[in-house]
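Shown here is one chain on its own, the form predicted alone, set out as structure tokens.
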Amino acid sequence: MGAWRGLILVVAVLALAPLGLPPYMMTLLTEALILGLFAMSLDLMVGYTRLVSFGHAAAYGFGAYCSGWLLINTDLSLPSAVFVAAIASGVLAIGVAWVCTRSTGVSFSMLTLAFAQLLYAITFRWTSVTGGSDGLAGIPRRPGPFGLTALTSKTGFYFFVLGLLVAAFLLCRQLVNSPFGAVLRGIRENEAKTLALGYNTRAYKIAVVALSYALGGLAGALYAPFAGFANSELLFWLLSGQVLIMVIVGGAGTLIGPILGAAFFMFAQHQLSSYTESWAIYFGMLFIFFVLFVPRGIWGSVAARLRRPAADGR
């Protein structure tokens, strides 16, 4: 009941923001959310079944082209270009996963890199669809079914956001602790006992990797109408690099510490970049200092001061 209480109260906080923050902030806000999402997705993979994917950024920036090219190309309402977008991204990570999972360890991190790096070039070669090296500009937020103008504001957008992202942590925590989450955390500790058991590790694999994709599929078809613009940066191993910093920082295996995670790594970003342009290097120096010091990342720092108490008292 605490974690539930905890959880209805953040929502709140946040969907009270708009009341309190200004227009930058509720810009950064809304970033931070969709960051939120898309590390949340990796989390999935690293965190529950330590699937270590260096291409994480193929999901993200497919779902931004898809979803752009859709508000850009047609009369899909800005929700069902986001859907459409997420679907396809995840249907795509059937192909990838059954290649990446045949291998594992760095063989799957790297077959996972060279997937994005794929994707990373066919932006540049299919212009007609991609828009090149300019990327897709001027992707609008269209109202959504029934005429609903709501979306086409900053506020709106925000809850659009808000809501997806809190449904898809509800999919996620209710998936991590049925038998699936069982299975998937069996083969994070010991993929060969699971396979002895009568799993098919495999497809466990490829279904959860399908998953994730989707997620973060569903991240990047967001950010796309919230920037107004999609470009090859988003399928950059760079950003594979950032969401798995920000899930280890905010905390793998956790679902909320990700979120945390992303959050706390685009608000550093944004402070040390307005005192520095080696933004970067003192970065660089926070993530060896959380690696090495807080090895759990936030949430499961404070989640593990939280029960200490508990278990003292007993």
Given for the second form:
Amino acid sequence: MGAWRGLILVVAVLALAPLGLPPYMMTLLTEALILGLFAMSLDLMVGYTRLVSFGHAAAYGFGAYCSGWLLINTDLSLPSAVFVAAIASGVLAIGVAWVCTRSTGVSFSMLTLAFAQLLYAITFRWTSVTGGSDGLAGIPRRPGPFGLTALTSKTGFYFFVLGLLVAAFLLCRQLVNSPFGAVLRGIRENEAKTLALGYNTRAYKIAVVALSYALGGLAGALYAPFAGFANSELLFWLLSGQVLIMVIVGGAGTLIGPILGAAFFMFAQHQLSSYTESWAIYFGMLFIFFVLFVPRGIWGSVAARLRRPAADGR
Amino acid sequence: MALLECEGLTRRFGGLVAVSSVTMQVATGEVRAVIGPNGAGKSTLFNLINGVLPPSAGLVRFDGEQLTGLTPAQVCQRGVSRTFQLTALFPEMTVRENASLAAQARDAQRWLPFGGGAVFHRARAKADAALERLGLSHVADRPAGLLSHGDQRLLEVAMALAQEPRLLLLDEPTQGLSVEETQQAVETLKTLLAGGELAVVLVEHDMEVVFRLAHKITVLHRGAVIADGTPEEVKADPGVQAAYLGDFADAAD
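Right, the form predicted alone is done, so what does the form predicted in complex with the partner chain look like?
Below is the whole assembly, all chains and molecules, this chain first.
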């Protein structure tokens, strides 16, 4: 019950944000929510299944290029293009996962990275579709379906992102608490044993990678019409590393943590970069601090502290 | 009719014949021990039965159905559960969660990606029953990684049992236990196996454990069967005596 109340409270505050925040803060907040969705999608793999992807930008960039291309070249409305792009990312992931899950551990991570770099390279070659090094620019937020224009304004788009993030969060939450989620935890702790117990672990891994990419693709598909452009940086390994940092700093295996981690990353980058150009150095130090002293991440530590008094009270 | 039948089961690793034309049967209610020195092919035999390794020749039949060619997961779904020589648990989950995840593996809706209250309820009931039978109920809420080695070995068995198998493969269940823990484990296993609804194949180094639990014994030497019979017959077999049992047969008499 407490969890539901907390969720409703947070969503209510976020829903009221456009009333009180200046436009440039709304832009930051929208981007933070998009990155939060991206980081949460990676948490399904990293936090719940211990499938450490070094190439999650593949999902984000692919989703961004898909929705960007659809919005520029077809008559699809904003929600339809975003939805199609997310599904396309999930379908792509089945192929990626089919190959990557042939190996485990570091080799798995390297294969995910290789796939992302492959897509990165493709953007420079297939210029007729991707726009080459310029990328896709002038991506519109086309109204519809049924003449719906509410989502195309700055505030409307913010609510669109917020709604999708909440929906994705609820979807992930019930997944990790389901029998399927229990099997993922088994794979995380001891894959060989899970296999020996009679679970086809590879099928479970492919399914979770597909969902993770679909949601990561959804985030990217939102980013393209948010920023109005999509370029190859959205597929670059730097972003794959950054999203991994968001997950770890926020708290892997908590869903909420990575969303906070993304917001924290955005905030820290924004603040630090206003003081110094070499903000990445300071953020790197912050990351090392977290890994050494807050290994469970922001939300992991908070949740552990919240749980303890409750246990004592019983 | 025998529940498990191995016919001419052979496995080669390059030039080495790890398991050589092994034929054996195990009926429901029977406990068959497989003994032999290190490297005799006991663990390879298990891996051939549950599909971890494909045989070079021969076949395995379970309840008349051929298992050869199935994956370990598929073999498990048919009612064959195994424990491992080296303890393999989910250390951060509680004891009950360990057993429950094992039980869930044989639920038709084990993959359900939403809800699943009924699945968990069924799995938990089976898990609790298995923990009760192995005397682990009092530690059910403790993380499995914090159990004593002896209780971890028993949890391995409880997890296999929670799957309600028809054939149980036990790979050295008392490995690494103290004398006292071994005594307790043997008593627990003896009570457990007395029910007669299970077929059991037991690989064990401790001859005392073997003679107290097994109805039939298969003796392996360099992958091949050199003796097969009741504990008395095997004990009396001069070849086996000379090769493996050594002074144990004297001590037991």
